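Only one chain is shown below, in structure tokens, and it's the form predicted alone.
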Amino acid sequence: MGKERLDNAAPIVYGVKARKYELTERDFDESIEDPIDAQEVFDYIRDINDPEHPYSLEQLNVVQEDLIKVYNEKEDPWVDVQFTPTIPHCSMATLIGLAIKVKLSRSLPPKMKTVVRITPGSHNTEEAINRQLADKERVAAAMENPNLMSTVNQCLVPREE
């Protein structure tokens, strides 16, 4: 794809957060319940590839740990992820949101619900896209579309370092 066809031909590339984990004995004790937190969710989605550029969503600042909220309620656990497209008219915003939803559905416990939405004020059609991402039937239909899932899966394949 030529640069003239990209929505954002020259995106700003940001530094990535260091991956540092200090393991303790608690981490290896299977009897201790380890609740999911924003850092864990961020680690699942930070390396998703942008569909237009050779960068991760973290490198483009599309996903940020401080825009992730985790509610570990016993009966109804859920995660709220906001993402920020690189430009207000990004045509890939729905695809990015779907990639985040798919990655989380494959990574989180089955009982944990996910809400994926555009950061308020960051996209021209955020309300319509948020409605699409919140519509279970639409998301399920998208996940049954082989061409669309091929594109989503390409976003989820780790890049060679």
Given for the second form:
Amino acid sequence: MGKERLDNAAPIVYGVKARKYELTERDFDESIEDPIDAQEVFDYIRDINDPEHPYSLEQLNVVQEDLIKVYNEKEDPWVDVQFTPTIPHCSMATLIGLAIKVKLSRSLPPKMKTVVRITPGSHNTEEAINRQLADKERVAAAMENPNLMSTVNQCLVPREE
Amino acid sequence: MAEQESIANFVEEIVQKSKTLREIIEILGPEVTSTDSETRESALKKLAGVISKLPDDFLAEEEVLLLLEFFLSRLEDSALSGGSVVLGLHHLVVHTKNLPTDCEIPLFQAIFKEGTVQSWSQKDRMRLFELLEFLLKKRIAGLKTLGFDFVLSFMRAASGERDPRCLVKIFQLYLEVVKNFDLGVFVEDMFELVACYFPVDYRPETKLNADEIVTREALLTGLESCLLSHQSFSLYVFQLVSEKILDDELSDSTKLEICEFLAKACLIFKPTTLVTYLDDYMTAFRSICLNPAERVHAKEIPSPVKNAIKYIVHCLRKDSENLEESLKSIADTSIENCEPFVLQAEMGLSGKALSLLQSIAETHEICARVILSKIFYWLGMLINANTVNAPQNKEEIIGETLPHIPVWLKIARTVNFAKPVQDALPGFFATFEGLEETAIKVMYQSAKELLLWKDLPKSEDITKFFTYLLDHMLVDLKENNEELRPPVYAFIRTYSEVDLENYVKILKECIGWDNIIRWDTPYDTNIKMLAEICCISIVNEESEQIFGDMIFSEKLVNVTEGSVTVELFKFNKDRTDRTVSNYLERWLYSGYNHLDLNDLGAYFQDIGYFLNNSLHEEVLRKELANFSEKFSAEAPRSRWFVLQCQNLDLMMQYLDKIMDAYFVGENPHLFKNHDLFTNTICPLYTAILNKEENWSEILEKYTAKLMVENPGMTRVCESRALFVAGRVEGVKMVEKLFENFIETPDHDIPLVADILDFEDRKYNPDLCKYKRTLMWKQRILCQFVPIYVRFFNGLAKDYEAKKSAFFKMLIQILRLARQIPVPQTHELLMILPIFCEALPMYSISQTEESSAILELVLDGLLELLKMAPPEKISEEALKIFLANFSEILSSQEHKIHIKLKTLDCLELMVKRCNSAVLIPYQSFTVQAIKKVSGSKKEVMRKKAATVRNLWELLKV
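Next up, the form predicted in complex with the partner chain, please; the one we just looked at was the form predicted alone.
Following is the full complex, with the preceding chain placed first.
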């Protein structure tokens, strides 16, 4: 059996942002609070593997730091992450959205909520996918599905350094 | 059992002469002649058993002959039932001392000519081959009379053997046969007998016992020796290699193995038959090296191919008549076939194709000249990216090509073929200018090659190129670009060595030496850089004269970095002239005033490391002579230099003087400088004790005095000195050290672990040139850990203060373990239980001291998790670790560093341990990590996110 046809056989590969942060004394000073910002959230999701290609979501420009908004409200903090499928009819968009959602749930503080949605105008069935990703019960049900989670987990396997 | 008993009884009766062997055979007679084959076999087994238990010289020649005849007559009968006959024959031939003369021919004929060896079981075949081995060693003369008959029978016996154990034996026999028998018309058949096993396709069966396993290497070596055992095999060998190396079904790694074999064959055989297959081999090399799918050897070509090419040319040299023609043909076909790979750079194989050509060019001048006539033109095209279609690829291709330029310049220099280089250089220089920073490293390397090329006329272009680089070098050194430093240094040194006059002249122009007197503080970096250049330029006596004068001139004196001075001594360490001593003299006189006492001591020691013994001693004598009568309390500059001395008298004189200054005085307590004791007296005492054969005399002389001053430190010094030297007393002293430590009050500073600190330059065995045993680090660890564990286990359960001192030692032990290339599994596992005890003691307690110990314990655990084989860490230990990690992460009190280290441990665990072992603890651990993912520090949240994700992925 040959490999199924790829949605986007030749995606454009983009350069990645430098990631060497020099840690200073301040980073370890517990009297200073580091609020969560877009860069930190981007760091959590930039390395997610694309389900189709041997590239990360950052390399394919599916996730970008500019498309992340963080609302550090005291009572109800939340993060808004938009992602851009490589082509408007990408059938992997829901899976990618789910992978981002799962990775954020494993990374952010437990009480922080996440909204993961498609960048407006970048996908044919944007509304339907956004609805699915916003539906807590459907997301929870998806996370209970071992086959689906196995695919999501493949996307979350860290790359060899 | 009954059988064994009856055998034992028979043996006893025969040995005590109550029965003769004949009588025993008579007793067994009815069984031996029974119509039931099992009964017959059982009787033979008993008889063979009896014979094998008799003393070697018990049987007389006639008896042995009789038994041999008897067993041979039963040979076919026994083949189907059990093989006891073989056991009997094997024992009679191999072990009995009175083997009848002239028995070898009937034996050989019955077993190997008339019998079918391959129908026996593996064990019996092995015995039969051992029997043959014995005959070949002891009765070769008789066997030789058989001539071709022997060869034929041997081939029949060995043919079709599949068992690796028997094969190894056959390969040994094969060598004997080839050595002792004329193969005649059977040459090809003999070759085919073993050629069918090539290339070796065998993986050892792991279910066998370790001593039964035949390694692949043993089989391969045996087979290769057979294939190369006779000159008349040469045609078949080269043919076999050509057939196999072009076989598409064989993997690349197997083909590399064939290349290695080819290299060996070329060493042994004459080139006559090799020439026929040259084209095939070159095609095969190209297909191996220029395989686009193989990314492992991205830049270099595999060394077996390099070797094969080298030895092919070596073989061709044996035939001087046809040498030139063959080499030209190799070079021409390679040039022709590699051209598209080199020039169509976008295929990504230029680098490999150039490396392949390089390997060919390096083998012989004739090849080099043919290839060089093309290569520089190609390199010119590549670095200008003339052949590249997509502009995006240009940069990458230029980057890939540049490093090849100095390599080819070196080849051209070696064969002194200037023409193509002279044609290409102007183009190269123009391109270099355009590329600037990308090419700078290659420019230095190229310049070095051009400088070394004495016969190359130095055109104006070349001189300009050198001047440009000298000018550029000033910027590169000032920018502290560590990658560029080695090529810059190599360029400076070469220039200074081959053309000192011009070098000095141009350098002085570039730096504006005449104006240097006006340089002021803002130019400090310039001055330091200039001092560095001068220092690096010293490569012989002449350059030392000139640059020494510059360095010790008013403006530059005392600005040279100590590390650069050390570099000078390192480079010139093997020079036998006065360069080093002249410079050292000047340096000691006036070159170090800008360094503080500690740095000076350190650099002096580093310099001392590169001096030969006589110069080292000479310097030390001068240092000693300069000590004033009443030596002040300040430490001398040579205090660590002296540690490297090999002249013990000098060292002791030195120690005496320092001790006098330290201990003798009008009011010793008032003037005592403890730094002098800790950093000078103790290290010197240790070094002397370590190097002196009569160490006990030294101990006797000094110990009492030093003990009064600081007993703990003195004992540590003594233990360390003898422990490193590998003396038995060293181990005893370490044990004593532990005893003393346990007996002394809690507030005593625990120094025991200090003996494992070999990083400190005062006690570094290499730097101080201690007497040490081979693999001393490994030995010390293996000796220290059991003592450490024994004393720890002997501590009372509630003796917390002492235990904490033991825990602190863990990190020292593990740091030493990390420096040993072979994993010290046994020792690491010995200290694992100590971690299991340490963690619970500190994971809850949060005093400042306990936190410090916990941090050390976690550091140690991290090291342990990195090195110990994960499958050897017990589940019980893992459980304890995980429970305590959870405790640490849940605690509000523990500092961020401790929690981060805990997360590091969890990360290592999940990466290294078997997931099946960890899965039961997955949810528990994830819950624990969740507790820190809400941390207010980003660094902690990020670490927790990474580790948690890894734990969540466990089922994947």
